[in-house]
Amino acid sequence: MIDVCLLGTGGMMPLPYRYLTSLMIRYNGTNILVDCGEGTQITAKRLGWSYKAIDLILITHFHADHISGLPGFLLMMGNADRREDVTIVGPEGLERIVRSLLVIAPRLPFKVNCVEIKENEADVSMLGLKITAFKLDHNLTCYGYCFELGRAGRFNPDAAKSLGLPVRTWNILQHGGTVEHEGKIYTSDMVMGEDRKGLKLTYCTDSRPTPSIVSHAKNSDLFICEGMYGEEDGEEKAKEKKHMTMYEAAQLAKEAEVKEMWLTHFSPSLNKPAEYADKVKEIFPDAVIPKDRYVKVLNFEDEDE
């Protein structure tokens, strides 16, 4: 199970009714934050999830609406008595950018570790999640992120019994361990079925449509993608500024065969993004145009509510 919340849905600047695009993921007792524009700490506090427990912050790129809220957010974590290290992952140059921002937050009670991505695609897996960063097509280096939670097969007690394994060894094997019994070594694959379908979440913002978005988002349970423009002349502006329209995002979702798509990073000129929903759904019916702090629980297939 993964809890997902789109903290903000705005692009370029925060508005009184819409904070900047940021994502929080809650899994297995910890939180992951993706992007941290101005005011992110405010909408995070309104959400009510524990921001103190954030161990990993992923930055897509270095435009202000995606990173300028970082000092305030880290200070908020410190004021909540956070003491454990925090890891920040982002494009090459991250260390320099973060240290510059932290000039105004010099006395944090925890260590900040920076991990820079230098390849077009990189494995930045942490906290029990497979996390893949992939380069997008923006006017400076920008990455999307794909999160995958695997799921082991079912334990086969009949197989364990046929091997003569005592019950006390079953739990070890069920959790991927190895046991020795009567001079023989037994591994988990001897008593486990094939891996079951896990969960997949893909986050992509500030980019033109690219084939890599489709390939990385393929069969995602949830695809979160920017849809900055919805108006008729939006595509021209999107091409000029290296962004995406709602309809281009919907086409990517269709090609990637995702279960559900959320649009985000709306232009400040879009007062009511939801008014374009019908047209978006003509391309991809399972599209959502959410408001700030929109939450969904991603469950494994046989655990759906």
Contents of the next structure:
Number of protein chains: 2
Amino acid sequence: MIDVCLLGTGGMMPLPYRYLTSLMIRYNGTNILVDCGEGTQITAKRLGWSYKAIDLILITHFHADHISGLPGFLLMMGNADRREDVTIVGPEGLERIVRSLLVIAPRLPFKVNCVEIKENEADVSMLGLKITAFKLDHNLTCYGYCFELGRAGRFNPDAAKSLGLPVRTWNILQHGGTVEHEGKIYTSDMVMGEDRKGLKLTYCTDSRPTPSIVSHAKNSDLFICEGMYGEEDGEEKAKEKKHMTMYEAAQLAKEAEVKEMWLTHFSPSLNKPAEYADKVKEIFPDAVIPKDRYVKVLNFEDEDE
Amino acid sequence: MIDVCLLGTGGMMPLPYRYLTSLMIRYNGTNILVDCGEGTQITAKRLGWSYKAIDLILITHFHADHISGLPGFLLMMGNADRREDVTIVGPEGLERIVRSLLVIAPRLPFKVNCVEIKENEADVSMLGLKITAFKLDHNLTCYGYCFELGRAGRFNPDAAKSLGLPVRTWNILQHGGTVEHEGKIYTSDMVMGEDRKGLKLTYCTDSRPTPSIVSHAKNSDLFICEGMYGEEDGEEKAKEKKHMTMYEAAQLAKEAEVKEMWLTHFSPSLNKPAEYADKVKEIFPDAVIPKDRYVKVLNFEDEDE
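Alternate state requested, the form predicted in complex with a further copy of the same chain (shown: the form predicted alone):
All chains and molecules follow, beginning with the one already shown.
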């Protein structure tokens, strides 16, 4: 299972009632932050998940509303007694940008390692999650991120018994290991069923719609996508500023056949983004226009069984 | 008259219910901002005074909680269509720090001019206000700021009449000008009374108490001072971290014979700073332990007459 929280839903500038878009993911004792605009540390405090446990920070691009909160956030982690290295992943130039911003946080009590993405697509898997970065279409180099959590097949105890394997070896095989028993080698696939459906989360802001978003978001359990404008003349503004309307995002969700879509990165000019929900749902019914700190637990298909 | 608003009252890190310490001053159509930590733009939006009209930003020192909000604030001013130059004044090294932070705001639609203070005390008067920077005692070079607004004496119409000066010349003389009438030169002081008491505002954070604070704050109408700790063992922490307790600040206010003192820069560990008010007022009765966006209009003594 993966816990997902959209810490903020705003674009461009933080508002008194709407923080800048960023995502927090909690999985298996580790936390991941995606983007860190001004004020992200405040909304993260409100949420109450451990920010000390953030091992990985992914940056989509270097516009201020996606990274200006970084020095404050790292200082807060330091004050919370974080001592282990933190990895930051982002577009080419990341190291220079991060070091510039850290001019006001010169003595963090942990090491910051920067990983720069240079290709159109990159595997940045970490912490037991398959993480894929893919280039978006914005007016500055910008990446979307896919998070995939695999799930092994079911263990077949009858198969293990018929092979004559003692119970003490089962656990090793269940976790993908190899066992030697009475001179023979037994591998995991001999006692495990087919891999089951895992979980997939796709995060995409800021961008115009692209075929690459559809292919990367394909079959996601949750697709979080910018929908900066909802109003009549939104598409014109979106094209000019290399953003997306809510309806364009809904169309991507439909084509990618995702389970659920959340919109985010709302223009400061939108007082009530939710007023466009009906029109969005005409295109993609499983759409949510959330407020800050909207939370969902992504469970495996039959996890509650 | 001068409008004063303490935009935030927190120290170290912004909290969901308390922004970082910064001050906004509104005077004669111009605005001044003192310090700009993360989130200052949000509390400034809540206040609703024009941030587009901010001509001068004073920075006390380069700890993140006093400057991390600068790129976002300047971008917000740009989005509000600010086109005129903005002056930023702060300690030596300001230019390097500001340019580093602006790596994520590379194309502001106005020019930013940095003025570095290198002495223990400096006259940085601007915009019709006498502004004095004076060095504090912190673990990083840090300045307090005094703002003084002078007030001319009363105009004496009888004096003007007895000199035979026509009414059309009075306005010039009232505003400090010189007039030639029937071959003679008349100066302002010939028709104006003694200068009257003006207004004085002193802002002081972060620091240990010093005699220089007392002498600079002397007779201020309003003295805004850090009071980071109020609890039992506060003085020990204050000494270690080069901060001040509320009681030390109150003692300075008493010695400086100020009219009113506001405390600020409260430690994140203080949930309710106001609970120490009684103890503070035992030392200095005209003390206020304000919340964010506390506002006061400083009027000349008889301005309401």
